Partner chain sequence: MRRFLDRLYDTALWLSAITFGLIAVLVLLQILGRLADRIARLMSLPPPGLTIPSLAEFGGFLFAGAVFLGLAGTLQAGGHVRVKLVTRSLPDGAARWLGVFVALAAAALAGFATWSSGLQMADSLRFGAVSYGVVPIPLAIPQGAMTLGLALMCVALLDAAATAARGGTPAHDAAEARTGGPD
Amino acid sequence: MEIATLAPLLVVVLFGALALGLWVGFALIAVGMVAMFAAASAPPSLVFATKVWGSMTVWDLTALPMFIWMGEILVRSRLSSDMFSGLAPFTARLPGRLLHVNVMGCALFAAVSGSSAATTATIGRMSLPELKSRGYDERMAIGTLAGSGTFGFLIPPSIILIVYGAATEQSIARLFLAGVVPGFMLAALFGGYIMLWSLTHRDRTPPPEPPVDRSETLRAAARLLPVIGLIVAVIGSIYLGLASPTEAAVIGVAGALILAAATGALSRAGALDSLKAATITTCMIAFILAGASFLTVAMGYTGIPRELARLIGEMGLSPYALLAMLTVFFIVMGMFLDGISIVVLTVSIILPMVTAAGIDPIWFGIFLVLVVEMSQITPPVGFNLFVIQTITGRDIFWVARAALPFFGLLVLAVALLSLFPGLALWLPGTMLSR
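Quick one: this chain alone, in the form predicted in complex with the partner chain?
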């Protein structure tokens, strides 16, 4: 079948299946089946299991249930609500107050976790109920979380950068360093937006919490200590060489269990319940990942991503026009495929044209992460949306609308990165030059 007819057909099948209420993982499998029957030489019945098996037996994925489990323990032990009341006095003067916790919490957590879904699930599980009970605007709370959850990919460690580095033979150490400054920049952009929004929407901000004196501030700070200690232990275990970034997640689980037990805040039933909840969330995400991997291999057989990338290559664009075109291309692809699949499917076609245009491959890795981050919050296939739907019950399209301003900020970040390439290249250049 011609790509010009097949591509729209696949889009229709995906939207149709989702609109009928088919579960997302199954909808992806259904689209993959149509693509396989239309364009592949290999039988779907053999390809499905091979690819899904391969995509699920990945060591790095084991960090996902661990981080989610850690979040579930913290929620049940009230350590997370302690953290919020502890933070309240410190954010009292900032316009937007506790909304900043989403941004800062995600940025901090992203330094530990390589995945956006795990970042969103862990922070969201703790912050959204707290923000809701304190009367914060729901749309804004969800939007900031959806946006900030994408830090998981940009701030090292990052699964996307590992995949990109492996596929393009770029130094993963350099890529990780290159992501640091853009990560802070993005956090600053999000924080700035929250302040701007709350100054212009005073009616939708809850009344300030009662002012506190110095001793109460200290007491509040003390409540932060357990969770801060936990984060330090997780990050510390990586930097002391005791654990790999994947293994460090288990330090988080063990630490959370010890803290919860020490404060007597978690019963045995609660501990088991936290494991069960983490299991359900992990199975949900993993099943969608499985469907996405089948769709990815089907797309590989159809050649649609290659063909589109080749078309862009043939346009002979100037570097800025090329980047603008690629941004649009990745946004469209990102609506339907997950981030890692996009990188895997297109990078071998796109990287040569990018380097031919004189663009630095390390810089392009960071550009790629930013556009892939966008795909996490665009419907219908966006993992941060799925995670937040699970936490809040809000539909993915509703969540996507709440996240729209942050999508815009990601586009702005891409523009800034293109105008000032040094944002990505300065740090690896200074720290690793010999």
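Residue numbers count along the first chain shown, from 1. Between two forms, the rigid core is the largest collection of C-alphas that superpose within 1.5 Å. Model, not experiment: these values are computed from the prediction. First, how it differs from the form predicted alone.
- The Cα position of Gly241 differs by 2 Å or more between the two forms after fitting on the rigid core.
- Superposition of the core reveals a Cα shift of 2 Å or more for Leu18 between the two forms.
- After superposition on the rigid core, displacement of the C-alpha of Met66 between the two forms amounts to 2 Å or more.
Alternate state requested, the form predicted alone (shown: the form predicted in complex with the partner chain):
Partners and other molecules omitted; one chain follows.
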């Protein structure tokens, strides 16, 4: 079958399968099967069995279920609420005050959960009722949560960076290091916007609360120590070369269990629930990876990736023009697919074009994650929007409008990363070149 006919057919099969409610992993397998029967001489069943087995026996993926389990433990423990109450006194003097707790809380929780949805749900359940009861603007409170919840994709240990590293055979330790500075940059952009908004909308900001004495501030800081200690143990062990990402994930699970047990915040039933939830999430991601791996091989038989690369090559795009085109492409994809599906579905096709343009694959991983973060707050398929809709009862498009300024800040972050690639490459080049 000709490529001009086959490509539209595969797109129809993919979106048709998704529209029918088929799981993403099985939808990708269905598209791969159609491509194999239409364009390949090799037996589809043999290719499917070989490729799926190969995609599931990648050592780097062993870190995935452990980091997911660590996040599930923390969601069910008292550590998350301690983190919120511990951050509040430190924002009292900042313009916007408690609105900054959403940004700081999401940044901290992302550093121990690795999941955007878990970060949004956990911080949202704590912060939104508090902010509403104290008179903060609801639209701004929800917008800051929706935007900051995307930190779970970027700040290590990021599950999506593990998936990208496994799919592209890049160093997960380097990817984790590369995400640190852009993560801080994004948090700073969000914090700066909150301060600017509060200074220009004083009528929508509640009056200052009574000052907190030094002893209360010290007690608040003490509540943050367990979470900060867990972050240092997990991330520090990787950065100092003491543990691989997989070993660090085990350290994280052990630390989360110990802290939760020490505070009496996790029962036997809660521990079993966390293990069950982590298993379900891991299996979902595994199905997506298996389907994408098979589809990658099938697409190779069709010749579509080569033809696409040739067409883009003939356009003579500069690296900046290529990145601008990819940004628009991923934003559109994000309106229909979740972040992990976007990465595994597209990276095998796009990465050869990117490397041919002289773009570093580690840098591109951070760029891709930043762009995919936008998919979390774009309707109709925005996971953070769904989570916040569940918490607040607000219409998903109302939540999307509240998140719109933070979508714009994500676009600005992508532009800054493109203009200053050292934001992502400096730290891994410094830490891992010793």
